[in-house]
Every structure is written in C-alpha cells, then in structure tokens.
Amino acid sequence: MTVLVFLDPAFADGRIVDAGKPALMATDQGATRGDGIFESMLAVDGKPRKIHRHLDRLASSAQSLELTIPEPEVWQRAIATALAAFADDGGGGAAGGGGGGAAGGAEAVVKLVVTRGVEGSSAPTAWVQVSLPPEAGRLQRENGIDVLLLDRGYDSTVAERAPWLLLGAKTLSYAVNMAALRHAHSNGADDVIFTSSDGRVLEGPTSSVLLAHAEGEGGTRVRRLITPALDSGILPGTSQSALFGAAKAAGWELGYGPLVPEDLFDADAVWLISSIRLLAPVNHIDGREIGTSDVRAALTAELNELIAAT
C-alpha cells in the first residue's frame, strides 16, 4: 500500500499518481546519479511527527547540494494530501507492522524526495511517498539488535576538510549504507555502527547512536545520555535531538562525544535511534553484550515514554 504525490506547480495541494505505474523519467538525475536528497518521518494516526525538524533538515541538505526545493508550506500541503489518500485507501487504520508502535496509534512512513530533475532541465523533481512501516523495524525495537562496528574509511575531520563529500547531508546516495547493512546481515548481525579511521564512533547507516549510564538509586540516581558530536561528519538526528530535549526536561544529563568504541562497551545501554524504527536497543556489539538485559529494558522503557511525548 503506497501513495505517491508529486509536487507540481499546477496542483496547489500536490498531484496524486498511481503508484503502480511508471512516474519518474529514466533520465532523472536522481535515478541516473543519485543526485538528490530525502527525508523519512513517521506519521501516527495521520499526523506527521517532527515535521518541522524534517523540513529544516531537508532545507539544510538542499543547501549543501546547491539544490532548489519547494517551500515548507508546499511540502505540508502535499503531505496532507498523501496522508488523506493513504487513509482513504485503508492505510489509516493499519498499525505499523501489524501493531501499535512505541509512538502509539496507527503508523505510516512519510518520505520526502527531491532530485535535481531530468537531464538538461533546471526544474527539480519532488514527491511525497506514504507507505506502511516495515515489520522488521517493530520487531527490532521490541527485541533489540546485534550490531557490528565497521570502519567508514574517513577520519573524523574530513567533513570540514572536504565538504563536497556531503557527510552531513541526507542524500539519495545510499549505496554504501545499504552495502554495510548487507555485510552485517551476511555476518549474522542486524545493523552497523560506523567508526572513523581515527577511531571515533560515528552513526548507523540509517540511524544515530545513543549510549546511557545510570548510577545510584532513588533521589541520588543520575542518568546520562550521550551521542557522538556532530563535528565528526555525521547527519544531525531529528529523533535524537527531540529525545534529548525531552530527556533534559525529565532530569537526564546530556553529553556529546567524542566517543570511541570502548565507550560503547562500557555503557549500561546503547541504542540506534531513527524516525521510523525509533529506539532500537543494542544487545551485542561485535558479539559482546552491552550492559545487562534488565537494565537495557528498564532504560529503553523510560526513553520510549519520552519519545511518545515528543
């Protein structure tokens, strides 16, 4: 079940197309070169979550690529059109992956895509896609994941030195990320945490990294939530940022890298967080258990409550 809505100047609220028929030109530079950007957000009960954070990051990615994209209000109208059509097709009553997720309610994936357009044209191609979330994501956030550490092949200062690598932008060039996931699956793992060539913890192929320490009990309890620093050339996480805001209000101490792999192994819990899968607890990294199952479960439950409120 998929709905496609193209952002077309002739249609103020977007143009719905048949998702079962060809809709993209074979000469579009998004298809031929991966020259474009995208965002994926979760909608719950027909309402997109963190929409302004995603539109802001889309605009930031567009600036990095010197790509002209539609204005936020144009995106919002097209998103509303797509979600309404998805609900009319029966998607509005489908809970993600067959059951309500950590966000509560019926879930849908809303994807925003912009390419540089057809070869020889100056007009970008832009569309909204709405579909059901994958079942695997729900299972991973409920059961946890096993992760491999993989060297990304860049040092942690390359983003500043070589901005043309677009390391802080969410581009369509995901072949390397997908290859990393295939490597993990072929080696019995579920996901990957990238490290830099100089030993810094970076991010997952489609997620941000979080770790936590919990010390003390009762009124003396201290909880720290830490994520890698952005200056290492990672994508700013919309879900990580929203969770940090909620965690700070709930009394958590917050921290930003630099982090090294040993920090992950010393943590009481580690998660990969993203907009669709949400918070996936990491059970093992390179075969080593992270913390203990009861502490992981307790901290995950606490953070899931904060996510649901964001």
Ligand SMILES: Cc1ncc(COP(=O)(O)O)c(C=O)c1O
Second form
Amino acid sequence: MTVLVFLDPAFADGRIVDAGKPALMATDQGATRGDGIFESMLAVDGKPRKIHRHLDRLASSAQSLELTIPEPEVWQRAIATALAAFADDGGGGAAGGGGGGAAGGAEAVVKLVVTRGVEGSSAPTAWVQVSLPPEAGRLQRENGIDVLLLDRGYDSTVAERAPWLLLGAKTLSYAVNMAALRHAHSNGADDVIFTSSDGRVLEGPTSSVLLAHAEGEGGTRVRRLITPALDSGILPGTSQSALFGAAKAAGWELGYGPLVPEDLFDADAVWLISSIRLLAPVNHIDGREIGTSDVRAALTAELNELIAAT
Ligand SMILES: Cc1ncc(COP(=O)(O)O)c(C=O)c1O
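Show the form predicted together with this ligand, please, the one above being the form predicted on its own.
Full complex below, order starting with the chain above.
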C-alpha cells in the first residue's frame, strides 16, 4: 500500500497519483543522475513526527545542492493529503499500520523527494510518498543488530575541504550506502558503521551512531550519551538531536566525538538510531559483544521512553 502525492503549483494541496502507474519522466535527473534530495520521517497514528526538523534538513540539503524547493507550508499540505489518503486506504489502522513499535500506535513512512527535474527544464520534481514501514526494522528494534565496521575511504576533515561531495546532505545518491548494507548482509551482519580513513567512527548507511556509559547507582548514577562529531562528514540525524534534547532534560550527560572504534567496544551500549527504525541496539560489532545483554536492554528501554516522548 503506497500513496503518492506530487507537489504541483496547479494543486494547492498536492496532486494524488496512482502509485501503480508510471509518474516520472525517464529523463528526470533524479533517475538519470541521482541528482536530488530526500527525507524519511515516521508518522504515528497519521501524525508526522519531528516534521520541522525534517523540513529544516530538507532545506539545508537543498541549499547544498543549489536546488530551489517548495516552501514548508506546501510540503505540509501535501503530507496531510498523502496521510489522509493512506488512512482512507486502510493504512491508519493498528492492523495495517505496522503495529505498535517503540513509537506506539500505527506507523507509516513519509518520504519527501525532490529531484533537479526533467533534463532541460529548471523546475524541480517533488513528491510525497507514504507507505508501511518495513517489518525488518521493527524486529531489529526488538532483537538488536550485528554490525560490521567498514572504511568509507574519506578522512574525517574531507567534508569541509570538499563540499562538492555533499557529505552532510541527504542526497538521492544512496547506491554506495545500499552496497555497504549488502556487503554486511553477505557477511552475516545486519548493518554497518562507517569509519573514516583516519580511523574515526562516522555513521551507519541510514542511521546515526550513539554510545552510552552508565556508572554508579541510585542518586549517584551518571549516564552519558555520546555521538560522533557532527562536522566529521556525517548527516546530522534528526533522531539523534531530538533524543539528545530529551536525554538532557532527563539528566543524561551529552558528548560529541571524535570517536574511535575502541570507544564503541568500551561502551555499555551502542545503538544505530534513525527516524523509521528508531533505536536499534547493537549486539556485536565485528563479532565482539558490546556490553552485556541486560545492560543493553535496560538502557534501550530507558531511551525508548525518551524517544516516545519527543
Ligand atoms: C546517512 C544517514 N545518517 C543518519 C541518518 C539518521 O537520520 P534521522 O535520524 O534524521 O533519520 C540517516 C537517515 O536515513 C542517514 O541516511
């Protein structure tokens, strides 16, 4: 079940198209060059989560690619149209909506896509897609994941030196990220943590990396949440930043890298966090267990509560 709504100046609330029929020109530069940007956000019970963070990051990706994109209000109307059509198709009910995950309620994936448009035209192509979340993500939230460290081949200062690599933008060019995931799968792992050529921990192909330390007990308990430095050529995660806000209010200490793989192995827990799968606890990295299953489960439950409240 997929709903597609194109942003079209002739339709104030967006133009619904049949997702089973061709809707894109074969000469669209999103298809021919991967030249475009996207966002993926979770909707729970028909309401998009963190919508402003996603629209802000879409605008920042657009700026990196020098793309002119529709205004936030236009996106919001098209998103509302798409979610209403999805609910009408039966996607809003608990049975069809992916079940109650860490977010609670019926879940849907809302994807915003903008391409540079058809070759020879200066008008971008923009649309909203709503679909059910993949079942695999829900299982990984619950059971955790095994991860491989893979070298991304760039050093951690390249983003500033070579902005044309678009490392902090969420571009449509995700073939490399998908290849890294296939590599992990063919080697018996579920996911990947990229490292830089100078040995820093970066991000997953579709997620941010988090680690936690928890020391002491009761009133003397200190809990620290750390993520790689945001200027190391990674995508600033909307989930990481929302969780950091909630964790700070709940008394967690927060930190930003540089991090090296040893920091991951020394942590009490490591997660890959992203908007759709949410918090996926990492059981093993390169075959080595991270912390203990009890501590991982307790910290994951604590952070899941904070996420649900964001
Ligand atoms: C490369 C990369 N890093 C991090 C993230 C996490 O971002 P968010 O929490 O906004 O979903 C994503 C999400 O898809 C991603 O593709």
